[in-house]
Structures are given as C-alpha cells and as structure tokens.
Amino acid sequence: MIKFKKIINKKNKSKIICLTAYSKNFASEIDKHADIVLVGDSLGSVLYNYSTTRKVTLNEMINHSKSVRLGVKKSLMVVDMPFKSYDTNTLALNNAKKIIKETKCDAVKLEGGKKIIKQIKFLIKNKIPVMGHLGLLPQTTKGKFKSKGKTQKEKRQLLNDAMLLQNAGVFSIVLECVQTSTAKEITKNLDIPTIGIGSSIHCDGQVLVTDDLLGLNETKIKFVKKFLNLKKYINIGLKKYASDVRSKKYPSKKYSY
C-alpha cells in the first residue's frame, strides 16, 4: 500500500509521470523516470497493428506484462484489463486475479464510470487495486475518436463518474482527451490524482505511449509530442552494422572465438 499512498500524496505537490511499456528492455529504462508504468492495451496498435484495442486478448496482456515486470523495480505497475474481460463481477474478479497472480503487477485499469461501477466496487471489495479511466474510452467508442467534456451534459456526466470512481475506492483516474476546463474542474474536485492524456496541464500527472514520444510511431494524434527521433539513431546503428559486415570489418578477432 506504500506505493499507492506515494501516488495519492503527489496530488497538488508534484506531477505524476506515467508511461507505457510492453517489454523488459523498455520497462527497465522507463522505471528510472516514471512513477507509474502502464502495460496498456495500446500494445494492440503499437505492436500488432490492430485497428482497435478490442482485438487485444487477456493472454497478450499477461504475456507482455510478465516481460515488463522483469524491468520494473520501483514504479507502480498497472495493467489494462482488455475489452470484454470485465463484463460481469465474477468475470472481472477472476480475470483481475489471474492478471495479478501471473504478472505480479500492482493494480489493474478499467475503462468507464457508472456503467461498470459495480465491477469496480466488487474488485476493490476483494482487495484488487483499481485505476479508473474516463473521457475517451477506446475499448467502447464507436466511430471517430472525439474529445469529451465539451457540452454541459458531458461535463456533468464526467464529474459524476469521477466522483463515483473516487467513492468506489480507485486510487487515480486517467482522463483521456477531456476538454481543458472540464479536466481542470474534475482534478480540482477530486482528492485522488488525475492522470491526463490529451487533457491539459491541469491534471495531476501525464501519460503517453512511450513509442509515440520517442518517434517510433508515425502518429498524428494532437496530444502526442515527439521528444526524440529514435528511428534516426536506430538507423545509424543498423547502417553501421550492415556496412561493417559487408566490408568484413565485423566480426574482427575481438568479436570471434
């Protein structure tokens, strides 16, 4: 519980850093800088070129999370529960237990508010730590993705859902693509931290897909800032390797038995 208190105590004090990871090598580097490492179902599009996160399976989430766990030493590790894995209380509990047992993660994340509040309450009652997720919900959104919280009706619904999640016992809530003024109001009204993705600087923390911020994906999503062109450096290394092999510089005696 110490890890969860550390996250909650950051509210109004210091920004929470959350990043995605799908393998040990990335996780071990992310762990040096992040407070939360999220094994997101975004791995569907990032790694498998799925058109939607709905195609991601429980086994895929578990297998990648096992790898991530090997690289995470200090951060809180959260795993997304995939689409259709928490449709009922019993299903949600069985799958959450399976995820935690097999991956040794610290918590799970579920998308939605009032519609899934029974499942969230049931998980928390059974000592499963839960991170909430409101705003744009990739698992259930049909058609074009749009920002949320623009109308008064949407704003009220998001505020109500956020309070429901807090009262149920979630330790934090991801706000995805929520309008700035709405994200600010939600954050101000909650005692638990909000973690934004495309939801303004007013959230208590931020999360991005690591592959996006490193420039590994050619994404045009508005909220993604490319902090590094990692492809450029990968190509430098690969080009040098190919050149050394072709010119017979590699492997030299130093690299041969």
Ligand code: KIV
The other form holds:
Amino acid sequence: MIKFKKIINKKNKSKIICLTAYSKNFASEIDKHADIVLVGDSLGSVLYNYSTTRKVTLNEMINHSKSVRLGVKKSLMVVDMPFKSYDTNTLALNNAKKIIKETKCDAVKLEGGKKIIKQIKFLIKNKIPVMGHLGLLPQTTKGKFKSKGKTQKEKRQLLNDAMLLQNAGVFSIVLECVQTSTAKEITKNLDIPTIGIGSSIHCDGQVLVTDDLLGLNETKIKFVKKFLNLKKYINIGLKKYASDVRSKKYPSKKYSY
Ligand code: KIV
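Next up, can you give the form predicted in complex with the named molecule of this protein, since the form predicted on its own came first?
Let us now look at the entire complex, which starts with that chain.
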C-alpha cells in the first residue's frame, strides 16, 4: 500500500515516470529510473509483430511479467490484462488473481471506462489494485489510431469516465492520445494521478514504450521521441565481436580454459 500512496502523493508535486518492460535485463535498468514499470500488451506489436494487441494471450503476459519481476526491485509493477481476459466479473477476477499470483506484480491495468466499470469495481472490491486506461484504447480500436477528446462530446465522455474510474478506486489513469486541453482538465479534476502517453505535458506523469524511446522499435508515431539510438551501440558491440572471432583475436588465452 505504501507504494501506491507514494505514487498518488506525487500528484501536483513531481512527475511520475512510467516505462514499459518485457524482460528482466531491461526491467532492472528501467527500475533505476521509473516509479512504475508497466508490462504492457504493446509487447504484442513490439516483440511479436502482431497487427493488434488483441492477439496477445494471458500466458504471454504472464511469462514476460515473470521475467520483468526478476528485474524490478523498487518500482510499482503493473501488468496489462489482455483483450478478452476481463469480459465478465468472474473472468476478470480469476485472471487478475492468476496474473498477481504467478507474476507477483502489484497491480493490473484494464482499458476502458463506463463499459467495464462493473469489472473494475468488482476487482477493487476483491482487493485487486487497478490502474485505469482511457482515451485511445488499442484493444478495442479498429482501424486508424486517432487522438481522443477533441469534440465537446468526447471531452465530456472522457471526464465522466475518469470520474467513474476514480470513484471506483483506481490508483491512477493512463491517458492515451488525449487532446491537450482535455488531458489538462481531466488531470485538474482528479485527485489521483494521470499518466499521459501522447496526451501533453499537463498529465501528472508520462509513459512511453521503452523500445520506442531507445530507438529499438521503428515507429513514426507523433508522440514518440527517440532519446537514444541504441541500435547503433548494439551494432558497435556485435560488429566488434564478429570481427574479433573472424580474425581469431577472440577467444584469446585470457578467455580460454
Ligand atoms: O501496452 C502498453 O504498453 C500500454 C502503454 C503504452 C500505456 O498500455
């Protein structure tokens, strides 16, 4: 509970850093810089080239999360519940319990507002900590991804959904691709923090797919800033290894029994 309080208390004080991780070695580095490590179902497109996150299975989420758990020591660890894994109250609770039991994560994230509020309330009533996700919802969006909250109607809907989630007891809400003034208003109106992705500077925190910001995943998404060309550094190391093997410099005596 202290971990959740720490996140909530950051609202209006300091920005919350959230990053995705899909495996141990990345997770242990990310853990040094993040408040929240998210095992996102974005792993479907990033690691498996799935055309949609709908194809991600519960087992895939659990296996990657088990690896991430080995690297996360201090941050709050959140795992995405995959598509179709929370269609009813019972399904949601059984799957959330399975995720938490097998991965030892701290919380689960579900996409949606009013449409899934029954399941969210049921999870929270059963002591499952939940992170919300509003705006662009990759699991239910068909076709082109568009920003949300541009019209007054959408803005009102998002505000209502955010209040519903807060009243249900979620500890924070991811806002994906939400128009700047809408994200600002939602953030101002809530007591819990918003974590933005493509939703402006006004959110209480930010999340990005780590592979995107490190330049490992080629993407043209508007909100993604490439903070490093990690591919370049990986290639320097791999090229050196291949060259040393070909020239018989490696393994020298030092590296041989
Ligand atoms: O799946 C994911 O990685 C996410 C974040 C991008 C918010 O849901």
